[in-house]
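Listed next as structure tokens is one chain, alone, in the form predicted on its own.
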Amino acid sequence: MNSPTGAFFALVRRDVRLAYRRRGEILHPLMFFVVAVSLFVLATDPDPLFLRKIAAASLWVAALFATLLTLDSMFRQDFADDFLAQLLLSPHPAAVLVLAKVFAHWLVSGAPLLIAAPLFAAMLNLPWHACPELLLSLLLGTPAMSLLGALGSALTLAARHSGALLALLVLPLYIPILIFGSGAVRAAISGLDAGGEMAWLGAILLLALALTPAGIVAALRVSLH
């Protein structure tokens, strides 16, 4: 951990190992995604054409709430055992360490959704030619949701019963990602070019990468005092 890069990957490995020891952190968002998509299928008209129409919205709404489910725990355990305070006192840039925790969160909560998405896309009669756009939109959108969610999690870290407050803070920030993500999949289903929606998702991700780390660090410092 002599270099920021080494510290980054060491922290990612630590957080991923801890998540695998607490398997619920991996299973909860994935199971929520599975249940939510399955309920969409069971509760709506089973007509294949209708399922195709709602496929993009169903998959993206399920992914959004599955991500939201994990945000409150992103920093809470480290806050409780004072590891977070030691992390911010590290000689390495705090923004790099925060990005490591966000990346670990995405590996645990976002990456499994990408793996499961094609299977549930088939349940919703999503055409196979639209699957690349679905996966690319999730690949761009879920890390952005983790970054924005980390900011909300840091802001509410010291609050009691922060779940509802966290949702109120984060959901408005997720709306553009939901719109462009589902829009990209709908365009692909219709045989249209989804490049515009993908460009917006990429821009949101780059903007989140540039702006949120400093805000997360500042919010964590406030929560620790």
Given for the second form:
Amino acid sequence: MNSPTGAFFALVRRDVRLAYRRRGEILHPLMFFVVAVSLFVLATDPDPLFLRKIAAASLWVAALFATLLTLDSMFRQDFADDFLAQLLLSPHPAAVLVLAKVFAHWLVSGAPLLIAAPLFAAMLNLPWHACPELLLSLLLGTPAMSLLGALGSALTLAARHSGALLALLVLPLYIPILIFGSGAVRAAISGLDAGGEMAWLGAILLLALALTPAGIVAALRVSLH
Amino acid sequence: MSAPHSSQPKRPVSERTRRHQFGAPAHCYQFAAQWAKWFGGGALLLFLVGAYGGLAVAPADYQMGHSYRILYVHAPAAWMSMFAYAVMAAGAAGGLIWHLKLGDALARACAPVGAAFTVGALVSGALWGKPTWGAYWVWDARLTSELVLLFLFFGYSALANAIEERRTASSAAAILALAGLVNLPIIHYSVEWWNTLHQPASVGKFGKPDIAIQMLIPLLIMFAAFKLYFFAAVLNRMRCELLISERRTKWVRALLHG
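We have the form predicted on its own; now please give the form predicted in complex with the partner chain.
After this comes the whole thing, all chains and molecules, with the earlier chain placed first.
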């Protein structure tokens, strides 16, 4: 536990365990995802061929909003009970600890969406051959959204009410992920190669992994100040 | 709040303190007032010359007729919207990294001005789009990334005003501005490859512009007018920002209460 790696896994274990103690809350984003996808279908023409056209967009937008809903809780509790201040005082690199928190958050909120996505893909008449691309695009896109979202979440900690503000800050930053993510799925639906979009999603994830931890740490320090 | 700055240095004026005084809010407040006047006057003069050149002297376009003349507002506004973001990010970086009060004031001053230029570019583009493309709005790369730029300006202002403690608010908003700066090229290229209809820029940094010289000269004058106006507006807003952030110092109190 004295190495940064040990601290990383200890923190991930702690956060996942805390989330598991409140199992009901883990299901909230997942249920939101379910409801949001159904809303898309209910609001448009339920013709299967038309649904296939909007399948990529509605799955991705629903996943994006489901992620957005969970962002506010990422640091809020730790901020309130001063755990966050202790975390930043620890001798381990703060960026590693922040990455652990984001990773735990993704495990709890992003990964369940991956499990639910194929089911809704079938309901939206998404062809089976596009399913691997859907899952891969979500696998690359949701961690990047968690990282950028953590930045927004850390920035709004000092604000009195953060709900709409957080969405306003984070959504513009999500636009490339949304474009390449749903683009990859659309390409796969029409039988085209989605390699280019996947490469972009991977590049965005790597860029976010490299740059956001420093930003999140800076934002947390500003908010704790 | 840091120690109040007085406009009279008490120590002997070395090179270092003189430079410090130059960057001091009290000095900058006076300095900005003078420069804003000159920039504003220059902007008005160039705007009148450029508008006359663009509306009366330049010939009509062989394809778009007279409707292309909206270019003289649209292109400078669009260009200044991006320039404003760059200046805002530079100011934010200065405030965040070196704790420059002027940097924070500059960034805060840029956000509404930049948002106004962005709205100007979007509205003039929509008015131009109707006769040319047949629709006020199309989901094209340029339009979409300009719209996202507007959201980034909104986000900056919202965050800078949502947090009570002013230094904290400025620092948090500065981090957001820098994150947006990294994201801006990604947004730009993502939407460009996604869908495009907008014509490429006629005036590039390199090479010969593919636009007639009679049309180009008024356009360049308008660019200069918009840029001067931007600096005038930002300097004026910066003075207000400085008054707010330095409201507890001696020089502001002396200024306000005579």
